[in-house]
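Below you'll find only one chain, the form predicted on its own, shown as structure tokens.
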Amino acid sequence: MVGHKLPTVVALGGGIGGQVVSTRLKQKLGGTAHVALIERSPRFTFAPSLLWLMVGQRKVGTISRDYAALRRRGVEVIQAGVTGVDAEQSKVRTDRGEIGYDYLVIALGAELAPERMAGLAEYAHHPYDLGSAERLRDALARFSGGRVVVAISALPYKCPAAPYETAMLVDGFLRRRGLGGASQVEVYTPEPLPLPVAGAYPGYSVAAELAARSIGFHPRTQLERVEEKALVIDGESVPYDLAIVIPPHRPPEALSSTTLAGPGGWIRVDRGTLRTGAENVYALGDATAIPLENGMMLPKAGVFAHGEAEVVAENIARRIRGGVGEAEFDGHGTCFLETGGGKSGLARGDFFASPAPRVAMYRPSRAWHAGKIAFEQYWLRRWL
């Protein structure tokens, strides 16, 4: 257990960022440091694949893994819920007691908060966690046609492409079942365009993909509540036969009372080194708020958590070994965008560019779809 004389690094959260940072730290430091990962769930589910599960193209067992591979690499995996962080005393509070650290990496992600939107839990579905994606899969399997409304309840949310992928995958699923003529898919969002942080061209490209499928797109609209058979949007009743609502997101509750949290409760970090206001605490991934040159925030996406984790692992390893200088995250990222029909698009660019992110959008193709499948298989084989 944590507490012996070797330098101790504790990572909070067993998602993409936590897996990468704990693995890299062990590879870099070997037996010269103790690395522990605290995660409340016994299994990890590869979130990008939940959209395929939603339309029956994946099974739970093919996209979920336990943490045995991390243990084999020498990482101590502690199954516990994080309840707080005492940065002054260098301790983490969990439902199994306190754990001390020399260095801490917060990778707890963003939490779903469906209770913040009236009626969402009672009447709507979403694909943002395993249980919810399974229930949506079953609802789609029973669906006999009608109006499907995909709505984004609030900003920010994880994986900016996911709601639009959801709409296109559901549309394709209904067409394959012969329900295309009897169904209509509509998207409502408070955003001015899809993927607004990426710029106008990627946004208009995604909007064009929606239009090509006759999927209605309603930007700058605000969902107020979910009712049985209708969404209330900007004071008007929008009927539905199936509602898919991306729930509000919130910062990790365990960090809400710490000095590490900034405006809105998201953790403030140096965008290059990912160090927080506490000298021995780093944070990465969806739990952070990183401002960009255009005043928007770095999207909450696994690709950025991965890149940030590589930088954090290097910086902590240098400090433990007595090295000088710090590595910096460069803001580059790549995102596949599933459009259905065996095709995917790709967005790639520099999100730290000035005066605004420079992002290229590649047209959907079967090659990019094959690339997305290959990435899924790589992740599940390489990291877990």
Ligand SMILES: Cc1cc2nc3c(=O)[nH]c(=O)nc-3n(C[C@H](O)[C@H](O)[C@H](O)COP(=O)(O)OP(=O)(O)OC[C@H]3O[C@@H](n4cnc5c(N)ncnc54)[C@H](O)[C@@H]3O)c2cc1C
Contents of the next structure:
Amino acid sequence: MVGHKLPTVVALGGGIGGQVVSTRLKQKLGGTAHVALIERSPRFTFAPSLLWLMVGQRKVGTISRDYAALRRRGVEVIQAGVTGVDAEQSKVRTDRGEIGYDYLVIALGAELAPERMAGLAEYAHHPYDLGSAERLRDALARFSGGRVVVAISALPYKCPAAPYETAMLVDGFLRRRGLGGASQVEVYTPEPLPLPVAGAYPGYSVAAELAARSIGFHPRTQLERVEEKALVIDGESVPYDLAIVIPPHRPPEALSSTTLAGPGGWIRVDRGTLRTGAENVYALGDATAIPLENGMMLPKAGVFAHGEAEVVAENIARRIRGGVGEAEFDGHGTCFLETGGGKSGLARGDFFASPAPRVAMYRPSRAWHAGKIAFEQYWLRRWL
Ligand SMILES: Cc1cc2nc3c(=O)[nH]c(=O)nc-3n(C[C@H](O)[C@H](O)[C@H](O)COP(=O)(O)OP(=O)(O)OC[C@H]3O[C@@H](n4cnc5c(N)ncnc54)[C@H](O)[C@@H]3O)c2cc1C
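The form predicted on its own done, now the form predicted in complex with the ligand:
In what comes next, the whole complex appears, and the chain from above leads the way.
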């Protein structure tokens, strides 16, 4: 690829952000730019659907795709692992050699780090990647009732709603199987309330949904380790029959020790333009940390990765075409929150609002659930 005469844009990571940015760049620039995407995995899985897979409502084949559609759009998809970025030389290092760029977009997401919580890999389940969600689905199918403990092991984690959706979907699944009376679901989290970044009303709304199902909610608690039959939380032993533990997350290893990384190893960006400190290098999605006016961070969610990718594609296209001005990401986002029983709620807001995000929470309904399915289908058909 080095030596291409056309301007070359390289996107790192073929998840939500990488797919949107590379598709949009090809649409905007056609044959006037070379767009390449580097992704280590041969297949992409639409993460929101993992929760439905967990309760037997989706099959692997319907929520996961290879990168053929992206290739048909003219994006060069390179299957390789990114090992570093040399921003001075405008080169990406991969396990298959170096690749040069004129513009770089980092969309490597957040990595799961189950090894950072003792006992997690041995004794607990989670629905945060395809293989783990399949194992949890099988464990739930075998489960004959008892105590299910859902614990968030560390902050930040992807999709602030997902652990709560997990608890409600598991509760509904057990009730449908006639195990409701013999089971009890409990949620433990270091957060003061669900979705704390969104403010009190959305948080109390979710807590009320948990209470309506008699799901126990234990905020401001810290998981210390997972043992064979109990979680150790704040020094106390909390017994379980099935443990679902959201693993710790870490920034992309390839970049966490570079000058692009800020506190905690997450990539530092301008929240409007998504430019990093390095020339012609942008970063977006879960790999970044974007501080908000209330001192918290923009949640790690696909809706934001998508919105940021639209802005980055527009700005790179303008620069290649010699256009003026820059588009800015405005911090708006919408997220469905599955509550089980064929219903979803909806959170929608302006996360860049001052002095704190302004987020409206809409009560669970069948209409929002239909909206969540329509959104899934839009993603699986439009982008993959
Ligand atoms: C169970 C679950 C439910 C969710 N539900 C929702 C929801 O309802 N709504 C919502 O908005 N968000 C949801 N999310 C969050 C959403 O999936 C992520 O926020 C989103 O995918 C982030 O996009 P991204 O492009 O930043 O990263 P990702 O989509 O994670 O993509 C990163 C890509 O980079 C690749 N990669 C990483 N490191 C390397 C490397 N070294 N070399 C090569 N490739 C690499 C990875 O394989 C991956 O394909 C959910 C997440 C989970 C786990």
